[in-house]
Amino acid sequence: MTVLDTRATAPDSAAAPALAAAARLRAVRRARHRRTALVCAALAVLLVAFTAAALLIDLNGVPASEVLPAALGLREGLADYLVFQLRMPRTLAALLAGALFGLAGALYQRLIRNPLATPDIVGISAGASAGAATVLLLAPAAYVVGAPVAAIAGSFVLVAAVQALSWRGGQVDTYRLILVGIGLSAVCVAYTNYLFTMAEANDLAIAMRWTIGSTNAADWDGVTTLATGLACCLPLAVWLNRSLTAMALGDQLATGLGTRVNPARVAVLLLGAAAAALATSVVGPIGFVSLISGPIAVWLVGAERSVLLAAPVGAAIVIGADVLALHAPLISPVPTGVLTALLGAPYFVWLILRRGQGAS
């Protein structure tokens, strides 16, 4: 009887460490799910608060009870003009463009595994700006349709050029990619400035404000462009996130796990470029949003889930900056890109100094 008991309990004792490890793993997963849910709820509250502030602050002549119906297009007169025609497009453009910028930055950072490798740093946004500025200054009548197409085309050209010039030894050299991107970005900026020298005074004033990055001129056509782009980009990002998770382990191991590394890499590059280009075509190259959204998302929920969370983080950054740009004392009104630059430039300098000191 004793022998039988010993044999029966031996497998149980051998399996105890594995069962304990599985229990710990389940506990960690539950904790991650709870943390993600709390972060998403907090971001939702923050976005609602910023949206309400954007619609309500300094809204003279319109009662607060009329704002929601007017935002839905159910009012006429002053309420319709101030809320539905002016503030709603600007607010929605800030939210949608911020989400696209954040998504684009997180895709590039996870793919290249470098926090500096974002569309605005490696020149993709500059290429999109050059394409959109070409249509804005040379064919303004076709801007609504032509600017997004030209911006995407310009960003894709920059993607191909940066990839080709940074390829070394059968793979992309990250250090060279960043340097090449900065150099090509300077070329695109020079081209855009050349276009400004040929522009009429009225077109030049609009273009200069757009180049800094501003939601001031956003309209419902631009909101439609951004909403369509985000609706297309988010499902593709969800689909590619699994490949990015595998590629974070290294190309060889990712290939062993069944990931088609090269097609996935090209798809991520083009998707990030398209997202940044669509946002740029409507609100201009609002700087540093794609740089800081991804790291904030990683800090909040970890790298594996950061790509999708970077979209609401970017939306919160842009809508928050837009509220401050429009209503902050002493400095307002200023373009939204001015405030994001004030936030992002110190982080960019800190990041370079930190990496220069050898920190991981």
The other form holds:
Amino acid sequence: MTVLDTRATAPDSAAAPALAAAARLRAVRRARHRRTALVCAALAVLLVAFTAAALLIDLNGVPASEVLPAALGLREGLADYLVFQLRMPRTLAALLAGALFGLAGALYQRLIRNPLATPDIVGISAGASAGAATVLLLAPAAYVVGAPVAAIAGSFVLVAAVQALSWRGGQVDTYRLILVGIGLSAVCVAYTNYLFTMAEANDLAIAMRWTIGSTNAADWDGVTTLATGLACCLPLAVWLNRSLTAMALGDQLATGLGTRVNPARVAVLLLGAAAAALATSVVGPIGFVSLISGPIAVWLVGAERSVLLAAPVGAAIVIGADVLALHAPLISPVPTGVLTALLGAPYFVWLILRRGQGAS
Amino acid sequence: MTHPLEARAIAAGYGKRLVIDGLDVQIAAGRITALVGPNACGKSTLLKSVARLLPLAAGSVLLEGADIHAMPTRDVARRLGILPQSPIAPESITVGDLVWRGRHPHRRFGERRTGKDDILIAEALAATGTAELVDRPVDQLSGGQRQRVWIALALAQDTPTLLLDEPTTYLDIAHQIEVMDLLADLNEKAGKTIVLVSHDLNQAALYASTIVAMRDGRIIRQGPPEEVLDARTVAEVFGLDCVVVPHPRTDRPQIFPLGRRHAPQENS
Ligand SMILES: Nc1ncnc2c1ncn2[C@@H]1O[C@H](COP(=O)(O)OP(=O)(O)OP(=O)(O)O)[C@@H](O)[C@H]1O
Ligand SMILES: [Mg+2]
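How about the form predicted in complex with the partner chain, since we already have the form predicted on its own?
The next block holds the full complex; its first chain is the one shown before.
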């Protein structure tokens, strides 16, 4: 079609506004691509910087030039112990678990269309903790594979229970979902604490991560679990994001646009639960990461692309919090979960207060 | 000839309560069909159940001759578009992004939005007179602007059959006629089959070639406006007295209702 010729020919009353609108849409689309690229680049820089900080700060005499070879497992002695055995798994666990938490939270927030409805708030992380702690304390030998599996099982039980209890008139009532989640969460925490009373001192030190969430106890086995989990969850999330985009218009319109709404909903619920559970099985329920990653991602690139971006955002939050938890003056060392809670809890309170004032 | 859409002895409702039960209807190809009837008689329920938004308790729906429930839902969405009665827009979505959703069934996995999509969206917007709203958030539009944007979404879906539940509610009289003209154009030029629910019997008579009149979940009468829209049917379906006169230009029947105040003097 000829774009600039509208004056020469008789001005077609329908074509001119259409061309202007198409030009506008193209400009907006390109601006968004640029913004997404910029945001991704900025996040990459941030992640590299935090990772470097996590590995390099406070080296106890290991020269900085030795860190990279040691991180790849090429050195022995103190450098190997400090960098390869301690810092690398901890750093990678922080990055990977953060990505899984971010992904899980964004999936739930988009599905349920409520910023409060994340796996940790609706009790799913607590179910995962209970599952993982059960395996550690009752069958420690099966721990490496058993804990993630039990965590996923625990999270699925919680998903089913929370859904069943918040079902009302053929639909999930969001308000009930959150209250029921908080209630069931308390039950799981009580159960986990009860397990601790029977634990031996040695196991207890490891198991404590399932109360507050910490990267302290992360080892290479944990990193393998997390990396496998993320490699499975990310492609599934990309695939489901398409359905989520249609489902943002409501079930009826989404069905009309060719989405299988119910299977997609179940898939998103289970995927989000599994992602949060895998992360929890290694680093415990690091609080509020899944709550804040999604909204930050929406703010950065808009809702449609936010689910995937929430993964690097979550990773940046946890690794950043981890560096602070280890090295911040006055408070350090504290569990990572304490820092994310300091960050997330005020936002959580603000969300609730804002809801209270609003019309809903 | 197969009908684009056909319901055979369908039953549907909410929970255990059936709103329609044992209903048959055939939609004529390339025509505009208007579904009329009093509030709560089951018009939206019928529309939703033939568009597979509501599960059937019994019976079957055929889309272009094939069982709609046996087809992949995306294939259905490329042939049948439906605009429900009160759709909800996601928070702070822009008009352009909302209408872009209409392209959903045509996109393959991983396919990105291109300049061609922009043009299709813009054309749908221009057809409904909303092109200049393209950047505005949907939740800041007036009721009528919003309604036209939703129609643009249904147009962007570009299906041969289009079901619209009260597309002209909220619109002023000029925009009502504009939308009806647009639908008539789509029907005439692109050969689209259109089914719409309307509370305006006169517009239904002017634009539709078939009127389906419902009451209490059943079809009372159906056929061309000239045959269906008479004082007896209006009384039977709506419980309303009226005079019917031919439209001065088109001869289609037009309804003049007679309320309690007008009936005794003029009708006896
Ligand atoms: N989601 C729902 N859950 C339960 N009952 C419903 C639901 N939607 C409609 N109904 C009931 O089904 C019956 C038919 O409703 P329907 O929406 O089909 O009426 P309608 O003819 O479209 O009316 P209107 O002209 O007011 O849009 C009504 O009695 C209504 O109360
Ligand atoms: Mg209705």
